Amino acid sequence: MNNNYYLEDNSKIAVIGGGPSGTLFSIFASKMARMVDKKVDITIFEPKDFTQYGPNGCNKCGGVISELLVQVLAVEGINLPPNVVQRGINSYVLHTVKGDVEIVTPAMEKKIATVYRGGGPKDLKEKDLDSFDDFLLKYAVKEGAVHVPLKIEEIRQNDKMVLASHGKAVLEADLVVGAFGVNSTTHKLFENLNMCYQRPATTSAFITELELGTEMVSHYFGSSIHFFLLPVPKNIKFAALIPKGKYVTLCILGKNIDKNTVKAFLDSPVTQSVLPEQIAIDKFCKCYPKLSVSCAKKAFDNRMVIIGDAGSTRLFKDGLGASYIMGKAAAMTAIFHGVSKKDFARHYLPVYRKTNIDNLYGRYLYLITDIYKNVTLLTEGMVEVVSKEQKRSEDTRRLSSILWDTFTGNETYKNIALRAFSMPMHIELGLSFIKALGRRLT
């Protein structure tokens, strides 16, 4: 431990970003400090008002919380109130060019939740609904953090870290936590420092909120997320329709997503069979955010640490779960060990690397998924096997459980990949491929 970089009583922590990574770090740091009878002052700098409708309050996320995160938050004493959860999800419906199949929640547990990260779509006027991000921000304040609605525009490295806004110093901090997303310009503040930070590589996405009405959403989508694995357009990796109240969130992930890609997806016969009517995208709230697909380089230094999407997050799925893991790891390091570069290397970096290594298994799984969606023979066999599994006992639904955990982010990619080597599953898939081939030849 380097005593020059140890948080003493009345040490000041500046958290830049009030999304889940920043608020969860603040919650854990506050609780851990009390455990060791230490008083630390935590200030969260977040200019965005998460209660606002539309882009002003939006955090550009599909808003699906895995059952694993719901459980671990409950263990930490953070229970999501009913007015935050838009809908409980009990199944995924997989849509392909070779048919559709429903994958029900293991053990029929309705623990996956859909939420709004901000106040909701710009036309939403339901005052009894709360934002997930606003709930966590208020929870952090209740635990002792202070929320300052300022945008930090400069960080100066002296003996301590000096944060400035509008040309004026606003705080001298013993630790600066960068909890910003890859869509923020805040990364430039850290790239200009001696830590040599480089933000993660990104891919593109499209998100919009389709207003269909509560009855229509319930009738057509129920409590299911509709997941699309389609070979065309080729630049789409996958897409999902996520029911939330009277809206359905459409998320498309891939490379170079633009309005032509979105139109091609919506015009697909498979998509048209799911949506109740022709959708005029232009009338709804929408964005084209970036998603992190790698880890940041040099994510910590003396008195500085980067967490969340701008540091290390899970590939494509369960970014909120990664916020929990990385936020807690950074808080434990800072409160129990210190805030030097060596402290973060010893106690934060192993967790950081574990997420990155797990993402390598994720890349393998999505590579296999791409092959299955692009080869119709494989697609047909996959749908047939899952359809059969859904009629059998739960312990024999091998492929279904792999797809479920991949879609939801409910398991580590490593564990999913190891389960994918199941010999009985591959035998069943092989027989289905042979049957599909036979049908083509007759």
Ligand SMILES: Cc1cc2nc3c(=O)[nH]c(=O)nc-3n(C[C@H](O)[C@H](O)[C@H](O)COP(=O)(O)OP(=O)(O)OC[C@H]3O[C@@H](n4cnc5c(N)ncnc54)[C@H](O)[C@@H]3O)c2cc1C
Second form
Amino acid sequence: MNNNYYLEDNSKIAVIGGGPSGTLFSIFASKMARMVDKKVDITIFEPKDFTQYGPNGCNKCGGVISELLVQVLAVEGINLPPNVVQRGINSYVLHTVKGDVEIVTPAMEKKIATVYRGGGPKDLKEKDLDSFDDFLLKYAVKEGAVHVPLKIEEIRQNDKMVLASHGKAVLEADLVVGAFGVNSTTHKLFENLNMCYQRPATTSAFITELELGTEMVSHYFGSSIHFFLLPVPKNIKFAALIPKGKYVTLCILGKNIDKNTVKAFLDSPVTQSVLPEQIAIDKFCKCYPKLSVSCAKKAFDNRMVIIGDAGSTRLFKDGLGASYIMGKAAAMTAIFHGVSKKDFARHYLPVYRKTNIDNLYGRYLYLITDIYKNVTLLTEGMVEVVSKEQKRSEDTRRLSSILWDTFTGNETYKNIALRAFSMPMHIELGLSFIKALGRRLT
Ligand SMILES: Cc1cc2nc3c(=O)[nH]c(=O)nc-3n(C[C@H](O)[C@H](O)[C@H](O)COP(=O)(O)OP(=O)(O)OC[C@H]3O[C@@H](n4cnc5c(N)ncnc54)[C@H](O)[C@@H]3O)c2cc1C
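Follow the form predicted alone with the form predicted together with the named molecule, if you could.
Once more the chain from above appears, this time first in line as the rest of the complex follows.
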């Protein structure tokens, strides 16, 4: 029996969930184990086949990979193949009730990538794309992990952790990594253990893949993500149209998003002005996934650590980037330090906390964004300032760069919030509000 909580040769790691956090953990744990000449057995339990079309093979997300993540993955030697990247993005177009404005990438390079998390929309006929999650899962297997296509249905806590599926024990593990996201009932398995885990709070979302054809997508959407900040429907936080090959992914985030909210969004004059045709939503592949908006309580214990959405992620953006950060931090702790509660508290918790603290700045920024979204005078001023900035040199585009970093996930919320104290930007905004007010009064 290994009671001292160190992984030794032939120690077994069970990863529950083969989404990005589970696979990235496995990739780093394999690489790091080799660095210290340790042989650990990593098993990823993942029942989904990510090559399958439609919601069954998909981990349901907008599929935007931030510039930062594209870069760090490349530095780690994980280069996204062309079949995985559906489109490079070089600008965001912000749509509001007071006009539209395009914000181009500060470096004028297409570094943001859009991907599919599964085999593609359910009505896809030809197989010309590969899934991001399948790519990472295969990468993890290439690095030495074993993929077992089973759903874990039971965890028994003995000296080691025993995982079971279909009533049978399938693995006795020295470490269990919970990478099960927020879109299953697996959190209950962990909530029933002694660790007192409590899953993060979630909000609702809607995703659909609009098949418009490659030409129409290029013509109407180009290489831009179209971002909507609209005061109605009130329960929508924001929405985005993301071009991918011959499809455009529509993503809506907010509270209690349902069919009526989606219809109200599609019927709004601003949305209508962007879409090339009347959309009959019923015929397209769609889903209503949950989105994590807080962090889990008690995300680790002896021989257990929770990562990715099931633990802590970035608020409203770059969940894939957070999966990378949490997966790597958990792998470093397990391989270089140990798998006791103390080890995770010392080496994993600081990274976990940093994300949670940063999300507090994020909440503040989204509160301000909500005010700008709902008060049309402010919306008008904001659109005017960004339009002017886009004609100026890069170093004076203060508001544009704040919006760019907020949308893309390139920067920490803390750094964005600090930049928002810029006096010249507030003077320019103030003058624009006065002008907008003047226009109303005359
Ligand atoms: C509407 C929406 C849009 C989003 N858009 C973006 C975006 O554009 N960019 C971005 O960076 N992030 C985005 N995100 C966030 C992103 O999807 C998540 O942060 C990311 O998927 C988290 O990865 P994960 O591996 O932790 O969880 P998941 O991707 O949810 O993976 C969990 C895996 O665990 C498996 N699993 C669950 N239970 C078990 C079990 N008992 N046994 C075995 N396997 C199990 C599931 O099958 C699944 O494959 C979006 C999220 C939503 C909801």
